[in-house]
Partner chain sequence: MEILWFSIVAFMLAMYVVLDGFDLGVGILHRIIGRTEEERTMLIKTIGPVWDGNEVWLLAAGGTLYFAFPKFYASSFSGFYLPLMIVLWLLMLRGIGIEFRHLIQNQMWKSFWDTVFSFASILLAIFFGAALGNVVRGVPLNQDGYFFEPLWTTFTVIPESGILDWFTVIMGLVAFFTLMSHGANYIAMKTDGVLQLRARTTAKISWWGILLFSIIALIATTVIRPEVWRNYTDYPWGYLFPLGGFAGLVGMFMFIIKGKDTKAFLSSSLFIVMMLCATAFGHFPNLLAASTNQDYSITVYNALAHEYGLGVGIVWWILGFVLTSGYFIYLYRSFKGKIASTNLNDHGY
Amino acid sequence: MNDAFLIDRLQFAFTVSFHYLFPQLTMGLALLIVILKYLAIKKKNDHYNNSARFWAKIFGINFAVGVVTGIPMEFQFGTNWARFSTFAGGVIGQTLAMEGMFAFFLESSFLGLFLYGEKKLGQTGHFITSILIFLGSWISGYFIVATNAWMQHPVGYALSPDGSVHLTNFADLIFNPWAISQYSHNMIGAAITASFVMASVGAYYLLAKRDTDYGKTFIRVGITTGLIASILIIFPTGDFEAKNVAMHQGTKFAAMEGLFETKQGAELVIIGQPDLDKMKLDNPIHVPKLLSFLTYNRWNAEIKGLDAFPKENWPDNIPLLYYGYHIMVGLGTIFIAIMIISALLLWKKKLFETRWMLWILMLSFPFPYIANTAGWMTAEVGRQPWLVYGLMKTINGTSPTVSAGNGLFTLLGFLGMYLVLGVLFLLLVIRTINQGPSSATQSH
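This sequence as a structure, only the one chain, the form predicted alone:
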């Protein structure tokens, strides 16, 4: 691995990880704003309209920063990953172009109408606008996931005489079975992020003894949505995604489960530390035969370990993959516990006075961001050493004319620029939260 290759990977990893902090909240909030608008119409109560306006402000700030941080990623396909773009542009160009249409035209246009057109649209029109924002953001998300899914599980393509690939079946690309499972898991993850953020802000208002009516609404909506999403992230979406990986990417599955040797009746590892020198897990805590059962519905089913695959096709950072996967799963389990306890207290009408649980809700909002990042890390690190699985290795996708110095210069530039954007985002969101939803007024 030469320095330019390493820096190109670090730069894309940093920019994509930072960028995805914003779309996950945007896509999740789009759903919750629709729920708030529905409640406003159903209950004929402007309290829910003010709530929707308040979260639309945060949505707008988040959307703007997400767009700004997303643009450099697409340019990197041409600057740092030119050989990949030449090879796969005939396929992924379709979905990336369609995502741009939905993200920049549909979503942003209707966001403007939602923020500034409520008086002229009326409540029904305003509600329809919220639905269109939701559809725009979720359809946009699908095209991005479909692009990544093709890199994970290429379908609907043919090799050209020049060695590149071109699209032969658009339906195969769009309805790639990998995309369907990955998308459902990803969007439920976005809903969890938004639910925890909304519940966290609600808990803050109750603990601060201000805007308490809004705080209670935010907690009710956040917990109700978050409980459903936290269950769905495990089953069926997480189960479906894991079985897809086991079927099509055996090396990734073995590495993320810490399975070095092929076994019948493989155990599910809860905790353990991979030792690559000895090809085993240190200090493992596991449940016998459970991995085989969860994967193939048979207690004694065979699960292939890393020993069943050529070493050159192993993921190049097995510990990072293993820990990223287990962080994601561990946090997902914690989310269910938090939401179940909160829902029980809410049902018993004790949550709003239970300060220790309000503190947990308020302080837990960063963890869905960590879980989503760990999930994408699992997907991307696990695909290595392939850039397009089975077709192009990552080392063959870089731009040969971009030196390590050029890559490092732009990486440092992104670090500085994103630091400024991150601070600005936090200041704007904190200011909006401090102003409170009671300051929301109907736009003219």
Second form
Amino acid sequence: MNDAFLIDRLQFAFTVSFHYLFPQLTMGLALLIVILKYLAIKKKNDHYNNSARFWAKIFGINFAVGVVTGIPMEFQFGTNWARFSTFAGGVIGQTLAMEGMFAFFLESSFLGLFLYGEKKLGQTGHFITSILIFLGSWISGYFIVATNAWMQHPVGYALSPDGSVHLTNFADLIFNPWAISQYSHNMIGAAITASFVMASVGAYYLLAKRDTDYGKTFIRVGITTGLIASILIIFPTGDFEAKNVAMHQGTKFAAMEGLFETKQGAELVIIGQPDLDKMKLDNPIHVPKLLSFLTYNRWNAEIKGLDAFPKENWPDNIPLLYYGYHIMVGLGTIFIAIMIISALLLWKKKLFETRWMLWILMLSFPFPYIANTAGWMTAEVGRQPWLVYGLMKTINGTSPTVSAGNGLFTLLGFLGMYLVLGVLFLLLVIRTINQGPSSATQSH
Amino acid sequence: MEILWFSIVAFMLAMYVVLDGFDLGVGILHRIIGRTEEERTMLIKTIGPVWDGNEVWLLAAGGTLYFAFPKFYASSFSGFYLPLMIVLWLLMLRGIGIEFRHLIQNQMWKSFWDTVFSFASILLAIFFGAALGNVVRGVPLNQDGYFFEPLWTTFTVIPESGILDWFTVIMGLVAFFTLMSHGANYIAMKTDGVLQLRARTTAKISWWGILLFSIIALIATTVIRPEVWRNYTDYPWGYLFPLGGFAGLVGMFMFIIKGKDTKAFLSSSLFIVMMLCATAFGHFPNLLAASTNQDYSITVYNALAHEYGLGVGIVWWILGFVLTSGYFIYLYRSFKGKIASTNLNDHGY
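Switch from the form predicted alone, shown above, to the form predicted together with its partner chain and output its structure.
All chains and molecules follow, beginning with the one already shown.
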């Protein structure tokens, strides 16, 4: 493997994975803050307003890190993937430019007002601002997912004489069915992260016996949205995604499910480690015929295994893809269990006294981050060896003039910079949680 | 189509330089005009709610550039790999400097972020100027339309150029003094008392810096790229741009002397916009001139995206621009007037 190529990939993978830790909370929390503001206005209760103010503080810190780590993403298309940009700019330039015009301006113009202008705006005005911030972050998400969806499932384009692609149908690009399914799955994922984070902080306050009123509110809101989102993530959005992949990206589907051989009535693998030399799974635990049924609603439907595809089109890291997918699905299943049990206890009015469940809720917050990251790894590792599925291989997308040495210089720079950012972020968020929502009264 | 999208991108970049330019200028002067923690807090307040939106003009301009001229985006972003990455890191440091400073009420914490904010702003101003210098000077494009420049070589303009050479450093200094003065005029407009007095003095001093380095840069440009004058010979109406820039420069000096801060600020905005237009006018139709072989130059004609996409783009661009204008008018209206020292937080509300 060409060194510069490896470094370009590592740099993009690292910077985008680190970046996406922040927007997923931004987008999910924006929704929850709108809910809290709505409750505050409807119940005319300052308790919910203080809750919203507290979460707005964390939102502000999170948003700032999301913005600064997001800028390098747009730049890297050009810096490290110049041949890809030349090739695909005629299509994805649309969605990337539209994100700037329709999302970034909206978010950045109103963020300051939302975070610090409550007194000036009044309650209704502040509620509207929170909706604008919510819209901005969700619109931004759509344009980025639509960009990725085009790379997964190119539509609405034609080849130009110089070998690049250009857009022929705008509506096809914007309403790419892949984008709609990927977006709904992704946004529900963001809502899960925010729900778990909110419930986790609530559980911490209850266990630490401080700010317990706020703790209860956070748990109620977190679990209500978390329960709905945990179900929606599997059905219908996850189901829809998986069917799309099965229909259009056979190699990704076979590799992520650990299916080496084409067969009728394929089993659903729960556990097992892929061994590529022997083309089999070690110590597999699986449910017979379930994969065929889930994919085609027929128990004996045929599913293509890796053997049905030429080896040069296989994803280049099948084990990573397989684990990414299984970690995501496994965690998703656990999320449903956690949310159903918590919701039942909440309904029976026992949750706030059930310490073991509070401990589980408190410690659960990292796992949605892992699940979302693993899901994106499935999407992206599974797209390999293609950069644009079926049109351009990743190895042909790099910048011809950026050497491995210069690439490594910036990769190391990003590692150092993001380490500092991560430490600062944790320091500030932990401080905010420690100060607690009762100090979040309207001082601004 | 070519001229239209060239103008749109140039317009967005000019908006960026005028708007983010003043908050970069405030950053440059942060530790010079603001001498105590309270004074520096006041300075941050003058840009608190607006800096982020201003910076988005850079992102949006970048996105639009990618959309309209994909080949130019690919070539220049990979060729300017190192300076762009350094600019990214500086933008990050600067952003968190502003946003994290007020989160902990501790003198060491604040003083650390003051330095980070100011250091990043100074380097950014110089780098942006040097970047413009590189575009004006031309870069060693190969026949595939790509190039790579190290940060510096021998500081001579030819043959193996680096990002920094004597010419681009001069351009960096032009940008540095221009933004410093722009920021000083902004501070004078948004504050009163001792900060305003210091800002006016700084604006006056940096004005001489602009004058000196602009003259040097003008002569230097004529020496190394005489062809920038060709468009002016062919289309003399283009002289309106440098004349407008000159008017801005003169106006700036007169209004600073008279203490009319808002008019001085508007004059420095006029100066920036007109000088950028003058550069763009001389540069057209080149986007990136080749110092190797003129045939390798990337121009608006060979880099323009396909017409269907551009046709769709003009529709949503206008829509987006109308919306954005609305946000900015609302934002700046809700933030008008001078900053009072009694405001409780760093965002001027």
